[in-house]
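Take a look at this one chain, the form predicted alone, written out in structure tokens.
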Amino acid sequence: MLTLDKALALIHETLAPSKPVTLPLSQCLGLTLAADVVSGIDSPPFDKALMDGYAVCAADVATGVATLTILERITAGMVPRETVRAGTATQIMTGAPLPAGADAVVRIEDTREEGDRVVIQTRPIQPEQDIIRRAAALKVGETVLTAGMLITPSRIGALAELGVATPSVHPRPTVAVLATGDELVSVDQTPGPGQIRNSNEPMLIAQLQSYGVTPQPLGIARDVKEDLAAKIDAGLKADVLVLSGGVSAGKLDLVPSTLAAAGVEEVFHKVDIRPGKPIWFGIKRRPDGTSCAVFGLPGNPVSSMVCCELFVRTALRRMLGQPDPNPQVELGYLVRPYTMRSDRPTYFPAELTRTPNGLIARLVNWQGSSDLRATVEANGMVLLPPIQRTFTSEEVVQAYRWGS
């Protein structure tokens, strides 16, 4: 049976970053740059004041005391007309261009005006005080952002400053979600004998939304090949199809055979983890060179949740061109002991809390892959290796946050 690392490596090998497109900045938050961004400007584009005050020749205020003639008043957006020379000053606002001849700014708080003169009483003024020179932050030809960078609010600002209105990015994949099973009813219905509500679909949709994609729900497919095949065919039009249920080895576990009939190539089936062992992954390759990544998640809700975090999220990160697509690991420590009895690596639901002493993990009272109630108290999971022993409190473990 595959290890998790080998399964994730197969996802990397099978999938590639989505083909770059150009999008307006307003649609780029959370996406990944597909190309380097080189500056076509200097920033700042001119020498400018960092404070409201007076632009001066620093030598005039070397002692901190001076009385100077005011030449003009410059606000942001204006261009100075006068050259500052010995014995003169220009009143200037923050961000305004520094007039020729000036090499420092005296803060407004350290001055007072007397007619057309300004009296300065402050500490000794040094050249370059409270000014910033042209291109101090950024030069023409400098690479500012590189391919693979996640576009954050601050990087949106940088792109706007550079005039990059439509950067090249890897677009968000389209994702279809399909729940399977004769036992399922919609969440607004009362289950009859042998039935349960369809909790997996809204849960998976919420998980996918937390990853930054907008999934398309396909509803419930019954355990009948014709119904399942029709809904799978609709889902294969997306970039990713996520199914829950029908991937084990039971008589009505029809998903793998129906996918094969639809031309989906199996990449792997079953991974050595708990919960989620029956996870199925494959790829539908289309004649036009595009493809659909397909994940068959186990029907038990905690299995579906864990597999979505470990496998589907890795695939989405890979398709988004992120440099480290794999599940993001943090180190934390347990706050109470736990006796491990499973012979498979176990991703145990846990409440993760940051403290001044580090991340702590409180394992919830979890009864297994069908116990969705236990996850209400959890915001992540902890990996417990397949060692049948008692893990002590304060033992260091690998932790994974859900949806972050």
Second form
Amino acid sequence: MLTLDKALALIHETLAPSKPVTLPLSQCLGLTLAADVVSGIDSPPFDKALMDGYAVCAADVATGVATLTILERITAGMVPRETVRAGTATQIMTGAPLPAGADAVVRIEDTREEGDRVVIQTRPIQPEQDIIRRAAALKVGETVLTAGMLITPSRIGALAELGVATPSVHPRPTVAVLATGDELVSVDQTPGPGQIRNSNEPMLIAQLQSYGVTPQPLGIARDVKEDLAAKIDAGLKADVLVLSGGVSAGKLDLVPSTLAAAGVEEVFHKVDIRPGKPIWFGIKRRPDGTSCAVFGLPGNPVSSMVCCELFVRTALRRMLGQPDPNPQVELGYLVRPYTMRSDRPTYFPAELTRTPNGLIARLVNWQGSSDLRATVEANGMVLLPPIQRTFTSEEVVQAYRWGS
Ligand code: AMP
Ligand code: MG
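Rather than the form predicted alone that you just supplied, could I have the structure of the form predicted in complex with ligand AMP?
In what comes next, the whole complex appears, and the chain from above leads the way.
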């Protein structure tokens, strides 16, 4: 059976970053830059004051004591007219351009005014004191941001300073979600005999939202070819279609055959993990060169959730152009022993807590893939390798935080 690593590699190979578009900065948080950004400006654009005070010739205040004639008063946004010469000073506010001739600023707290003069009494002033020179932080022509960088708030600030109002980014894919099963009723209904509520749909929608996309729910498809085919057709208009249920070996597991009939090529079916072994992945290629990535997640709720974290999230990161699309691993310590009996790599629901001494991973009491209740206590999962032995408390394990 396919290993998780091989399955993730197939997702990378099958999918590509979404075609770059330009978007306003207000829509760019969490996206990835599709092109390098070269500065068209110097920063700061002029020599400027870093303090409120007086722009002076440092040589005048070499002892820290001086009385200087005030030439003019400059606040941020103004342009100085006078040149500061020996014996003179210009009152200046933080961020204002330094007047010609001046090479230091004396803080206002170290001065007092007497008529048209300023009396300075402070420690010796060196040239360059409390000023910043033009282009000290950034020069015209420098590459400031590079393709593949995740857009964070500070990078949005940098793009704004550079005047890049609509950067080139990989846009968020559109995602459709389709639950399947004759036994399902919607969340607001009371299940009759043999029925259960469609818990996967709201859960998957929320997971996808936590990854930064806005999924579209398509409701419940019944285990009947016609209904399933019609709803799959609607879902294939999105960039990504996430189905739950109907991918195992049961009598009414019609998803793989209906996807094949709709022209979706299978890339893999079944991966060596627990929960989630029956996971199905394929791609529908459209004549115009675009495509829809299709995930058939096993219906058991914890399988659906874990497969969404491991596979769908990786696909979305890949389509968003992120440099490291794979599940993000952290190392943590188990806090109680666990005896592993499965012969498959197991993603075990766990409560992960950051402490000053590192990450603590507490495995919750879990009955298996249908036990969604156990996940209420969990915010992530721990990978237990398929070695039939007891993992001791304090053992270091790989942990994965769920979207939250
Ligand atoms: P399936 O993969 O369709 O064979 O479903 C496996 C198990 O998951 C069955 O017990 C289903 O009733 C359950 N199941 C399937 N879809 C959902 C859903 N949307 N919400 C909750 N449970 C589901
Ligand atoms: Mg089913």
